[in-house]
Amino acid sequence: MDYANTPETTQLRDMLRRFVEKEMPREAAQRWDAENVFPRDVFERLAALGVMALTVPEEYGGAGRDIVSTMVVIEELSRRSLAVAVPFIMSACYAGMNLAEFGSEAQKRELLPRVVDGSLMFAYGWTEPDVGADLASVKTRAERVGDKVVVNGSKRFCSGAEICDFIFALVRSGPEGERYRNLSMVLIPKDAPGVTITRINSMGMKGAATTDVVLDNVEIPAAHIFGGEAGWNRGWEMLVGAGLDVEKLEVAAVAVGVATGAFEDAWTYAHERQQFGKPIAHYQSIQHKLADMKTQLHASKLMLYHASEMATRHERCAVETSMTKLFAAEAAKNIALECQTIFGAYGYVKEVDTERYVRDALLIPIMGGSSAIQRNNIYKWTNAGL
């Protein structure tokens, strides 16, 4: 089954497309990309299109768990600027489904229809200055007082601190020697006392900025506990359940979409260059590269939609969402680097989006848990029979 390409999809596809011609021009995403800003008032226009609600369930004002129709913003909002498609992420991703698949009543009833209306942004505040892939061994602690939760430690690579409402924090919250049974989830108000985000200059996915996180003596109420009281030391649970597994189809998403507009860029400039007198594209060095990079594109879809199907029904997906990830992410660059080649001299200057496509599918391949770590776990757990 076509699952990217259903009447549904197919409208929905259509819809952002004119969306992102009308309010994305590529020169005001290149303008974002530039000064490295947020473009809040379109996120806003995106939002009243309804598709916030994709990953809220119905008694909460969303439209169900629909995963599938999720990465189709994704990719779309891709194609022209990851300004628009991370905050979305960071709104209906990282907010929405971690809301719906583990938060407190409490929290669900609160915070769902800020989802839908997009008015809450999440940013995950997992990595941290000696831990990367090892999740399990955060320092960040948090400790009870009372009904409060004070949280000390530091958080880095914490995209779009500045533009959330609350960060997704990691923390250790129960004794060192009990791995996996002492880390818990917590929201930290990005406003908090004693939270200090500073930005890390990188080289792209620009607009939700990579920034360092301190967390210096912050206090929480109770009540942002990640699943309320029943979330205390369930971090991990949560993290394997929700976390991982629909983040690698979001980067795999981001991958698609960063990938289709290297692709459609080069298609179109290899049949309008002339040299020697005809069109690039009438030589075969150039109609190979665009031939691998449609199959390379091709079957990075089929992966991402398939995978996408299955987190949709709640299958176990581990093996397939790490096999999707690892093969869009690094499809994405060999296209970004081939449309590069493709338009050669043109493909290195800031006033040519490919350079940008280069810039942002070089980090694909490294977010979202890097293309090593989903070689390993592609293996173990194949190995482990899952």
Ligand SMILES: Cc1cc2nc3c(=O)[nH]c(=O)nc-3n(C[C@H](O)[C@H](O)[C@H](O)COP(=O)(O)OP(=O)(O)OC[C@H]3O[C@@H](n4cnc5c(N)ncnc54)[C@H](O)[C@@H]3O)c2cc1C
Given for the second form:
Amino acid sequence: MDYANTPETTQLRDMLRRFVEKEMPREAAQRWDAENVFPRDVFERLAALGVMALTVPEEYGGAGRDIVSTMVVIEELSRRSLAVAVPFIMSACYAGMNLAEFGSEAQKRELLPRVVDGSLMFAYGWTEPDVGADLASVKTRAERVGDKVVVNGSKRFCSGAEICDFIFALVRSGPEGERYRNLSMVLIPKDAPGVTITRINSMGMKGAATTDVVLDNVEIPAAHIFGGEAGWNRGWEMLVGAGLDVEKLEVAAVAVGVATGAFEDAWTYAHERQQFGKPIAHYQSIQHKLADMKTQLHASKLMLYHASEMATRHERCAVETSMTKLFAAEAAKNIALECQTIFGAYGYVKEVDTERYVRDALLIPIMGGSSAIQRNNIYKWTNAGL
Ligand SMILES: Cc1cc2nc3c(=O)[nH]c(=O)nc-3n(C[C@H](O)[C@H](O)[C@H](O)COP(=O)(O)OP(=O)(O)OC[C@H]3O[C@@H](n4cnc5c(N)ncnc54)[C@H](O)[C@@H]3O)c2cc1C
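Okay, that is the form predicted alone; can I get the form predicted together with the ligand now?
Full complex below, order starting with the chain above.
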């Protein structure tokens, strides 16, 4: 296993590298970051390559569920810009993978073809003002009223809410006290009456801006209960099922992409920048930084593609995906900061991509389950014999 380098994934990587060079030049990536905008035209051209189909079963018009290839796409896009990588995740993973895994037959038939053609995105509405790591304590309520569901509450750090079609929200749907059995997932159209979206001015991950979402008596049809009628009060099962394993891998793939971009720039700079009559790469302190970063990147990639192969085969991989997320996220943070050191003063200015890689990398150990939560789970699940 060498980063899952099959002829197919090599071909996919080559195609994406050509796409990134042509459609996502550095200047454009800098502009999307500075203006916090989503380049929908570039996203549509990405969809035309057929990569959204990688998470969708063939019977719904997709290419089959291939998590390794999906991670290759995330890695290659993140190497240049999260303004395209995150919307790809919102479409292929948040929508495609969850629908394929847990959607009702009617939802799969209606929505999966829209994943394939790039016209459907979900935003995750899980976190709330008082709810971070302890997701089972969400307060947003959903109540059945006739053939409708009425949702009240608020979601925080809902990334991409402005550009999505549906907010994929975790809601409290049953009586209090029955922790884990009183939660559902619902699909809330982002422009439904009663939905108010306000931007949060975050440090990085620009393009799919993160937001506060207030839900005030939002009425949705019962058909928007995720998984159909059978999905009511089964939200936790969906959240901790295969969906969460793949989410950890998505974040790890972002980590590998961001860290690779930062590392490649630092390598080039270290060989170009001259001080005391020599390229700074001549000095052993710089060489050791580069060697350590390359080693961390190699280990991150091996873990990412090993766990992705397990997930593709539907093997139990909760511990492997947590270890991958923990290791790759911490490595990306360290690598980005070390690259900034190599760039010296230039790593601190907006015109140099290293500054953006640092801001993006600092988020990675926080989102998708913090490093502390991954450590808790690795111990707990290993101790339980998983
Ligand atoms: C830019 C950005 C984008 C985001 N996008 C989304 C999104 O699209 N959708 C979404 O739902 N959420 C999103 N999030 C939220 C993110 O997933 C949460 O921030 C994360 O789950 C942690 O929650 P918290 O920040 O409230 O931390 P808290 O849970 O309040 O934790 C605070 C600190 O305590 C530690 N801690 C908490 N509990 C424990 C414990 N049991 N053991 C040890 N340590 C513990 C944590 O590791 C952390 O260091 C985003 C966040 C950011 C910053």
